[in-house]
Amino acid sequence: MKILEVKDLTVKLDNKTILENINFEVKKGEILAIVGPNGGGKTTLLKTILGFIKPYRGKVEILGLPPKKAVKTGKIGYLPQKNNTPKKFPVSVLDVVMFGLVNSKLSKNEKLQKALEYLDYVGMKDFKDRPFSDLSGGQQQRVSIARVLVAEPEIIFLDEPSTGIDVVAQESFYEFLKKLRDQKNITVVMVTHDVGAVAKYVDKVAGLNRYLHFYGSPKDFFKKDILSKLYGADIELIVHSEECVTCEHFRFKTEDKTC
């Protein structure tokens, strides 16, 4: 079932054009990521999807309908790239997730379970007591995909959802991603500049930059005349190996061949 349409698709900031007939679809249940260059319209794109940006041409219809609208239904969650929570803010973990249900209708103990519920899912819930601030990077991640999956929306959005977390919690988060994915059917289209996590998490891979340059499975992204068109660079195909795990599927020939 298609959940997600972006259709002929191109937005301009300042009469500059930064994304040009852009064209996918998304199913229920896939995860897609959105890859590509800095500069090359990722954030723009969702952003766009979401509704925060009015497109130039084109359409976005998310379960059927207009951005806005399908915002107010409640059945969209999106993290964006920064967390804007203070860092001595006095705010509990238990207290992050609650925000997730603030224009719920539940009874005050219904959200309270149900906070606890998904806490106990992300693997957080014995850290509920603690200050938000006082988390890991990755531990906050965690705490912050709750605090949108609490609402128990059908897809999610998410902004570069590796940015500040080490390569160990990266991995974990992704596969978090895939049971998230396989237990509650829930679709993700996240941006990510983690080219590497691709091929082993995803199910369709964007590539972006101003265009749409491919749009597929991940098996067939990784091919030189793909990622030359995308990045605009010379490319050289690497294996991938276990005992480089910061290591990716492709590098620039102009940076420093050594994992």
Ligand SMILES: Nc1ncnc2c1ncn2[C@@H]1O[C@H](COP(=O)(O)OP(=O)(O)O)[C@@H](O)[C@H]1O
Given for the second form:
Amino acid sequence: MKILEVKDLTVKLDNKTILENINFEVKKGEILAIVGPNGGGKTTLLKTILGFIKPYRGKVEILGLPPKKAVKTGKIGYLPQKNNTPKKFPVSVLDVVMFGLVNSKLSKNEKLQKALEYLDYVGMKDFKDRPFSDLSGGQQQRVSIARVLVAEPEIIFLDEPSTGIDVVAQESFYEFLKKLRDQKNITVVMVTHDVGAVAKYVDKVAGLNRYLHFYGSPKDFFKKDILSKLYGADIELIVHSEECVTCEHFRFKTEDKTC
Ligand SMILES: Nc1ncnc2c1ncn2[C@@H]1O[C@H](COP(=O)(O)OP(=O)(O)O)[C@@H](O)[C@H]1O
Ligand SMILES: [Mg+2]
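Please could you give me the other form, the form predicted in complex with the ligand, since above is the form predicted on its own?
Expanding to the full complex; the earlier chain stays at the top.
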């Protein structure tokens, strides 16, 4: 079942074309990774899908509705690229998750129970009274995800959720996203730089740099011509063989790791 459709989408900001003629669909329960170079328009695409930016041409339909109407249903979760939680403000882990229920009609006690349930789900219940700012990057990200999930959305949009998390924590973060999809049938659309993890954890990849250079399975994405088209000739990828392409050692050359 189709949950998101982007059709003939062109977006201009300050008269500059940021996205051009983008077409793709996401089915319910899929995990989609949007990848591409900095400034390629990934965040702009998410903001347009969520109705914060008006298309110049084309349309977006989400849950069968135009973006603004869809967002009002409360069935859409969004974790923006930058975490705006004030660093010094002494807000507890539980408070952060409760923020996710500000528009909910539940009673105070029901909200509390729900928040605790989702903290438990992300493995952070024991931290409920701790200041959010004291947590590690990975722990903060789990709590932020609980804040998004507590409203029980059908589809979530995560903009670079694993940035600032170490590699081990990243792995468990992606495992967690998979569990989320398997247990709750949530659709996940995430922007990530972590191309290596993409092969293992996602169903579809969108390669975006103004144009949608690629949309399909991770296996097809890891072909050299697609990657160089997307990232440009200056990025050299360590791809030694077909088997290697989908293995966990696949990395950009900055990590200097070979298979
Ligand atoms: N509000 C804005 N006004 C004008 N240009 C913008 C605005 N927001 C982003 N841009 C430009 O759009 C391009 C894509 O940005 P962005 O969507 O943030 O890329 P990404 O998330 O892939 O790094 C960049 O060139 C950026 O400078
Ligand atoms: Mg971005």
